[in-house]
Structures are given as structure tokens and as C-alpha cells.
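Single chain ahead, written as C-alpha cells, the form predicted alone.
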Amino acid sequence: MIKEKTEHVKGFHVHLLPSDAFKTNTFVLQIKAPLEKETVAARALLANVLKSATEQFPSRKDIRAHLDELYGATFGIEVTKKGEHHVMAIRVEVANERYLKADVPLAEKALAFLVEVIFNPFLTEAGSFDERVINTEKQALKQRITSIKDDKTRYANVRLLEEMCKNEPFGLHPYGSIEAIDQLTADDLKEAYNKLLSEDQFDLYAVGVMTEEDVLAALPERKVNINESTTQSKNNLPEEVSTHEETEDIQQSKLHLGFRTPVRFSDAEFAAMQICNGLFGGFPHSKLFVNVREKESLAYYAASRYESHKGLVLALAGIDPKEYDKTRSIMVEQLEALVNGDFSEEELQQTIRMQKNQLLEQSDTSRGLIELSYHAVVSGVERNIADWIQQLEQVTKQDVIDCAAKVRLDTVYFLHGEEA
């Protein structure tokens, strides 16, 4: 297991994961802020603008040329939500120089480029972001939002969360809305950028072969006024189930159910909740897959996923619209079966093995390692891989029953065609 070393220096949380197991060195800067309606669109657009140009490399073409000089280094920025946090992740991955004949300090140059992206953006002589760049990136971001509707499964999931969490930050899409993006100005972006530099939490991950001194020397000094506490939203169990229907020109209907659970990543029961979700719909041997899709032939797909930083379980199925009532009932019955202990010890152990394998597979990649480590930042609770695996191995049948008993159906979202 790779041992992580963490330091708080120069306004950064620096996470060093030294390893010679990878042929690349990977740097990821995770920038965390509260997920808020007033700022989500500006931060999403800002990510696009920062990605497109810097002071030293004032166009996408210049950036691509520089990455080519770094032996085909890869670079990207994405925005996501993790619980009630809005996270901008800047990633640079470069070949490990020990695998090259040329003597080039690639890790040093890659980290310098990452610092350039966030601290030296391309600005006009007046000190604002360029309007042409802003307008280009507005169109690109709006297109990404529009394209969500082309993937009906993804669209149904977005709509489920919008309805289920409409009065909570988690209901916001990490890209914001098209209407909000249209209204953004260069001044709005500069304000969002200044706020990001001074208030957001910066976690820099470095995975590969490099020294602590080299990493720290590359970082500028940040003057920050930051609240580094984790954001835990209220997640009250529902008093009644709400149902929402929507019509689109589609053949395969989407029935998505949103459940709430008080168990989150930071809780002692987290591993048991993972296994509970695995038995419910997380794997091909799960109850949703076997009983809804295989046995009853009611669904083209049937699965569930666990949003551990928010406390949600989302059950998803693609169905014939005529089978709505029957499918909904059977999906809910699968959770009730877990509450009643209707699963074997063999199924429990199979789920534990698959959950462990999934965890180990993720830890076999540098980006997977970073993602696993960042759970501790978001939740405020550290859980290393060895402890995590041990906790999974100790989950009992009663633990799963207890977790399942805490899960409550909150929202039903049904997307269907006109004929339905």
C-alpha cells in the first residue's frame, strides 16, 4: 500500500503519494467550495476559461504545443459535486522521465504548467478575462448541458436529483444552468476567480516519483481566508413519496427511484451501507438485476448507486412504459427483501469480495488513488484502503439488514414517450 504524506504549506494541502508503480507522474489540484446556486455557473465557466488560455500559453493551440513538448502530457479541468461541495479538479499527467532516454525534468515542468494555469490566466491589458474566450467557452459549456438530454438515462438521473433535492444544494447541476451562464459577464468571472484564490480549499495531489522538496518549491504562496470545515447538509427522511412524470420522444422509458439514508461516508456504518447497496443493485448478482431484469424481464437495465457524501441511493431501470406499476412495486420489494434478511451468506460474501475488488482496482491507478484519498477531505474522516477493506470484510448480515431498514423512498421520476 502506498503511504500518503500530507502537509499544509503555502495555503495548500499537499498530498504526496510516492510510488514507482506507475509510468507517469500525476498532479491533481482539487479546489473545493460550497455548492451554491449563486456561484455554480460562474465556477463552471471559469474552469473552461482557465483551461483555454494562460499568460504564457495564450491559446488552446499554444497549450497543445506545450503539452506535446512534454512528451504528450495530458491536461484537463473538470467540475463535479461531492456532497454539498463544488469541486474544480485541474489534472496534469506526464511520463515518468526514468522511462525516457532524454534527460528532461518532466515532473517539474508539468507542475509548473499546472501552477501557470491557475495562477497566471490569460487576461486583457485591463486585467479582465477576454470576452472572446468567455463567449467561446460559454457556447461550449451550454452545449455540454444541452447534450445531457441526448443521453436519456443520464437526463433522467439529473431530473430525479433536481426534483428530489430541489430545495437543497445537491439538486444543482455542477455546470449550472444555461440561463445563468448567459448572464455571466467578465466582471462576474473575475469576481469568481478572486474568490476562488482567496477562499477555496486547495488540495494538491502528487502521485509518482518526485521529492517533497521539488513539489513544495514549485508552489506560490497563497494568502487565504478559508473555512476548511466540511459541509454536511440536512438529509431528513421523507414523510411521503413524491412522484414526477415527464414526456419525451423515446421508446424506452426511464423509471428512477431516489431513496434517502442517514448513513454517509463519514459514518461507522459506511462499509455496511456499501454492501447493502451492492446487494440491492450494485452488481450483476444483485436483487434489482436478478429479479427485475432477469427473472421478470421488466427492464433493459436495472441497477443502483450510492451517493455516500449526500446519503442517497438511486435505483435506475429502463422499462416498457406499460410495466410502470409492476416494475415500481418490484423495485421497492427488493429493498424490503433486504430488510427481511432475504439474502444468503454466500450472496453477502460475494458482494464483499466484489466491493473489495472494485476498491483494489481503483487503487491500482494514480487517478483512482487520488479519488479515494479525496473522500477524506470531503467527509472530514480519513479511511485508508487497508482499514476500508477490513471494514468491508467485517460486515455481517445483520449490519446489512440494519442499513436497509434506514433507507426510505423519497422520490419517483418517470420519463416516458407520448404513447404512455
The other form holds:
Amino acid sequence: MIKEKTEHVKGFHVHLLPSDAFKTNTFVLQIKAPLEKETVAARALLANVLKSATEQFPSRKDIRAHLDELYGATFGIEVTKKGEHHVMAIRVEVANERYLKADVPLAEKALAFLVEVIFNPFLTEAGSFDERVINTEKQALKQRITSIKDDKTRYANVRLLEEMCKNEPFGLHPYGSIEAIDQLTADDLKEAYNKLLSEDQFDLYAVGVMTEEDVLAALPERKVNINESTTQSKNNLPEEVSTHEETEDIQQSKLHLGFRTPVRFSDAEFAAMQICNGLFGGFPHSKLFVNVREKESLAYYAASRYESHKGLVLALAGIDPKEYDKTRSIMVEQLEALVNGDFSEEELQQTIRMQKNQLLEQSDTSRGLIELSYHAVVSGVERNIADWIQQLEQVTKQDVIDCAAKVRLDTVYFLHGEEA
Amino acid sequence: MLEKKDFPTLKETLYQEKLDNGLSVFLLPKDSLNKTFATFTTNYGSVDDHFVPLKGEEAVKVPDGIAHFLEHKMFEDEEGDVFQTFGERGAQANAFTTFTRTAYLFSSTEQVIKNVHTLLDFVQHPYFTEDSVEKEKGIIEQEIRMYKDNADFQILFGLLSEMYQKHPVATDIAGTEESIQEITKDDLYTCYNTFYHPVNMTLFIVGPFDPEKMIEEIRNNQAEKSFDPPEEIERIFPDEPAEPKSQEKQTEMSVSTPKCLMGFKDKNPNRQGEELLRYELSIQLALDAMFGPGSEAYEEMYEEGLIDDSFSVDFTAEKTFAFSLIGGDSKDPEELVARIEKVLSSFRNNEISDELFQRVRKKRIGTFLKQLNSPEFIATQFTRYEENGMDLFDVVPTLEDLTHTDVNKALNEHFEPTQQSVHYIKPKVKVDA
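Here we have the form predicted alone; I need the corresponding form predicted in complex with the partner chain.
Time for the whole complex; same chain goes first.
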């Protein structure tokens, strides 16, 4: 298992994950701020603007040419939400030169490029972001938001969260809204950028064969006034269930159920909650899959996901609109079955094994390793893979029953065709 | 005999053996992984719908979607669901059907040998009943319906049905809601017996294991089973004209942004082996040079808001068909098509320069190394290469050997205006009742 080394230097948290398992070296800078209605759109647009032009490489084309020169290094910036944090991740992955005929210091150049992207963006003589870049990226970002609607499962998921968490930051989409993006100015972006530089927490991950000295030497000194709070979001259990319906011209209807759980990544019962979700809808042997898909043939897919930093369990099924009532009851009954202890010791052990397997498989990829490690940053609680596995192995039937009993249905969202 | 092949530049060692019953086995030990990933693949996909059955005389035509239907049904036997057997060991199993292959796979981090036996055993043990076949129809109908709402899927199959006049590549892999109703238990056995013979199958395993021990287990597993003597499978493909059926088509769907997809139908889809590898890499390099994110055209169109991140290019080649794809979401898809045509015509006249060639080749080499990080990529792609007489681990040396002349030759051969088709998807106009 890979041994992580973490250091706090130059205003960065540097996480080194030495490994020769990969034919590439990967660097990811995760930039974390609170998820807020006022800043989400500006940060999302900023990510796209930073991605498009730097001082040394002032256009997308220059950036591409440089990356191609680095043997097609992959470069991207994503904004996501992790719990109620808004995380901007800048990722550069580059071939390890030991597998090439050419002798070029690719890892060093890739890291230098990442540093350039965040610290030396392309600015006009007046020191602001370029209007042309801003306008192009506004269009592209709005387009990305619009196209969410074309993936109906994803759209239903976004809509469920908007309804369920309408008074909480978690209801925000990490890209912001089209209206908010339209109103952003170059000044707003500069303000967001300055705030990010001075206040956000920077976690740099290096996976591969680079040495600690090389990584640290590549980083500039960052003057910071860091906001490192890992504020736990509020998560009030619902008093009643609200139901929302929407019509679209679609063949297959989407039924999404949002539940709340008080158990989160930072809690001691986390492993039990993970197993609880695994039994509910996390795997092909789970209650939802077996009962909604296999026994009743009601759906092609039926599954659930556990948002562990926020404390949500999201269950979904693609169904025939006529089967709404029946499917909804069967889905809710599967959770009740867990509360009643209606699952065998074998099913429990199987779920534990599947969950362990998933964790180990995740740590076979550089992206997975970084994701796993970053949970600690988001939650404020360290849980390395060995501990995590041990906690999973210790989960008992009663633990699962206790967790299931705390889960409450909050919101039902149903997207269906015209005739339903 | 287990043969060992070293790839020193890539620091990989591959072991291979053809068993007595004809099964091809490839083992790639990698101690750095936690998981073992295995694929058991038959050289049989949705296009193989017309063939002479094993021990038969006359050719039969089977219903559309049967290869995929068979894939679904393989997971069930007398004792129930084989997902369950893998699941009890914490393993994940899955399968997929393409135009030309059906692959069964698992990944696991414990009890790997047992899982390998299960993989071989369940795929080599067909068990279909009338009841279970009927029940599966409901599940597959839902799957087909899900694809009906998927615009990216619809734009591709709509385009293929413009490009191909007779070839079954134009048929949805899962079939239609109607065609799957015709499938019977006997049809499934016919297809199974013909195409799931070991001689038509490949097992590829990558993970942290000892290759000698692994091959011993596989040999023993196969020695316990008996199979009919292999026959050469006679597959029948229609005489497909070189030209596309039509060059333009439009479909309305519930989408928010219009989409367009342009395809070029290759006139010579019979290349195999080294010839195919060189041609395929050349077309990929040409596509990247002309339309990749580093190209002039991409940058211009992106700045004008004519394309977004969904814009992409692709090239597919198998034994009886080959085509390239260019397209994505666009607010003005007609203009996008006009621009793509302009770029193609300019490159046909002026060629890809050596400098541009060098750049996209470097990029392709780095991308390939990145792909080798993925056990899933290695196992599935190796099998595809193998079935087309190519070797996945030859990609870098072949790239190094290519010149910009090769790329320009392939470009001129493939991207001819007569071979072009376009499919547009436009948002449905809502009519108030």
C-alpha cells in the first residue's frame, strides 16, 4: 500500500504519493472554499478562464501546443462540490519519461505548467482578465449547464437536489446558474481570483516518481490568510415528504428519492452507514436492484448513492411512468426491510467484501488515491485505507439496523413523459 | 507451453498459450495492482447475425439484438444468478456486447483463482429456459427505451443507418423492442454453440498473480470440459456498396442544443494486421491534426462558440467495416458541418506538415502510455487488436515508424466527399395542443 507523506509548506498542503505503478506522473491542486450562492458562479467561470490563457501561454491554442510538446499531457480544471465545499481541481498528468526514447524532464515541466496556470494567469495591461476570454468561457459554461438537461438521469439528480436542499448550499450546482454567470464582470472574476489566492485552502497531490525536493522547489511562496474551516453543514431531518413532478418528452421516466441521514464521513458510524447504503442500493445484490429490477422487472436500473459529506442517500430508478406508485412503494419498503433486520449475515458479509474491494480498486488509480486522501481534508477526519477497511470489517447487523433507522425520506422527484 | 514475451521499453511481460481445446490465454502479471481484472471474450457481436450454425448445413438469419440478449442470459444458471457468486467474494462482474465481440469480465482483490474458475465456468455453461427468456425481454425493453432517450446514442445509430445500406453494423446492438420479442431459447442455443467454442474465444488476465500458477489452474479447468470438434465459422455478410445510403438526415428529439455527427465510410474495410494498425494510427493522427483540441480549426470554432467540449473525433475499424466520426453539440450545426468540410478540403489539398505530424505523434505516444495505466484498457484493447491480427504493444514502435507521408496518404484515401454522411439532431419544436 502506498504511504502518503503530507507537509505544510509555502502556504500549501503538499501530499506526496510515491508509486511506480503508473506510466505517468499526476499532479492535482485542489482548491477549497465554502459553497456559497454569492461565489459559486464566479469561481466556476474563473476555473474556465484560468484554463484558457496564462501569461506564458496566452491562448488555448498556445496551451495545447505546449501540452502536445509534453507528449500530450492531460490538463483540466473541474469544479465540484464536496459536502458544502466548492472545490476547484487543477489536474496535469504526464507520461513518465522513463518509458520514452526521448530524455525530457516531463514531470518537472508539467508541475511548472500547473503553477503557471494558477499563479500567472493571462491579464491585460490594466491587470484584469481578458474580456474576450471571459465571453468565450461564459458561453461554454452556460452551454455545459444547458446540456445537463440532455442527460435525463443527471438532470433528474440535479433537480432532486435543487428541490431537496433549496435552502441549503448543497442545493447549488457547482457551475452556478446561467443568470448569475451572465451578470459576472471582469472585476468580479478578479475579486474571486484574489480571494481564492489569499483565502482558499490549497492541497497539492503528487502521484508518481517525483522526489519531495523537486516538488517543493517548484512551488512559489504563497502569502495566505487561510480559511481552513471544515464547517459541517446543517442537515436537519425532514418532518414530511415533499413530492415534485416534471414533464419532458421522454420514453423512460426517472424516479429519484432523496433521503437524509445524520451519519457522515466524520462520524464513527460512517462505515456502518456505508454498508447500510451498500445493502440498500450500492451493488447488484442490493435490495433495490434485486427487488425493483430483478423480481418485478420494473426498471433497467435501480440503485442508491451515499453522499457522505452531506449526509444524503439518493435512490434512483428508470421506470415506465405507469409504475410510479408501485415502484415508489417498493423502493421505500427496501429501506424498511433494512430497519427490520430483513437481511442475512451472508448479505452483510458480501456487502462488506464488495465495499472493501471497491476501496482497494479505487486505490489502483492515481485519481482514486487522491480522492480517498482528500476525504480527510473535506471532513477534518483522517481515515487511511487500512483503518477504513478495518472499520468496514467490524460492522455488525445491529449497526446497519441502527443506521437504517436514522434514514428519513425527504423528497421525491419524478420526471416523466407527456402521457403519465 | 506458456510463452513469455518481454516489452523492455514498456517494462511489461506478457505470457501466452493456446490450449489444446483452442482457447487463447494471455496473462499480464502486474504486482503494483491490488486488483486482478479478467476478460473472457468471444469473437461474436451484433453484426454476426447471419451464419452457418455449428454442425449445420444451411445458413440462418437470427433476430436483431440476439448477441446482447445472450450476454444477459449467460449470467443465470440452475442455481441462480452468477453475479451473486462473484459478489460473495467481493468481486464485481459485468459484460458488454459490441459490434464484433461479447466480453465477460470481473475484477476482484481476493479469491482471484476461484473467480477465474467461475468466469470460465459460467460462460461455458449455457442454461436457458423459456420462462427466463421471456422475463429477460422486459428488462431489455427498458434498456432499449433508455437508449431511445439518449441523444448521443441516437445520433450515432441514425448516422450508421445512413452510411450502411445492408451491413448489420447499422442495427442497434440491443435490437429493437419488436425484434427481441422473436428471440427464442433455441435461437440462443444455436448462437451459443456456434460462437462460444473455445477456439473462438480469448481469456486475458492482468493483475498481481504468478503466471505459472495461473495457467495451471486454467489448463486444469479446461481439461475437465469437453467440446465439439471446432469448425471454421462461416459468417455471411451482405455485399455492402462502397458508398453511403444517404448523405444527410435530420431527427427531432427532446434536446436543448442541436447536435451533428459527420461520418466517413471507409471504402476498403478489409485491412488486417500491420496494415490495419498503420492505417488506423494514421487516420487517428490525421483527425487529431485537423480537429483535435490543439488544431487551428478547433480553436477558431471554440472561440466563435460553434463547438464546445462535446466536440470529438473517433475512428472505428473491424473486419468488415470501418468509419470515422466527427461532431458534437453546436448552436449552428449546419455552419459547423460547412466548416468541417472546409478544413478537410484544405488538408486534402495542402497536406499535414511534418511539424504538425511530429506534434500529434508525440501526443499520441503520451496518450497511449496514459491508457496503459488502466488494466481495463489493456485487457479489452489487447483482445480487439488480437482479433484483428495486431499487437497492442506494437503501438509505440509503429507510431515511431510512421511518417507524415503515411498520414497524408491515409487522409486522402479515407476522407473523400463521396463517403461522407451527416446526421443532425434538432430540438423538438413544442406544439401547443
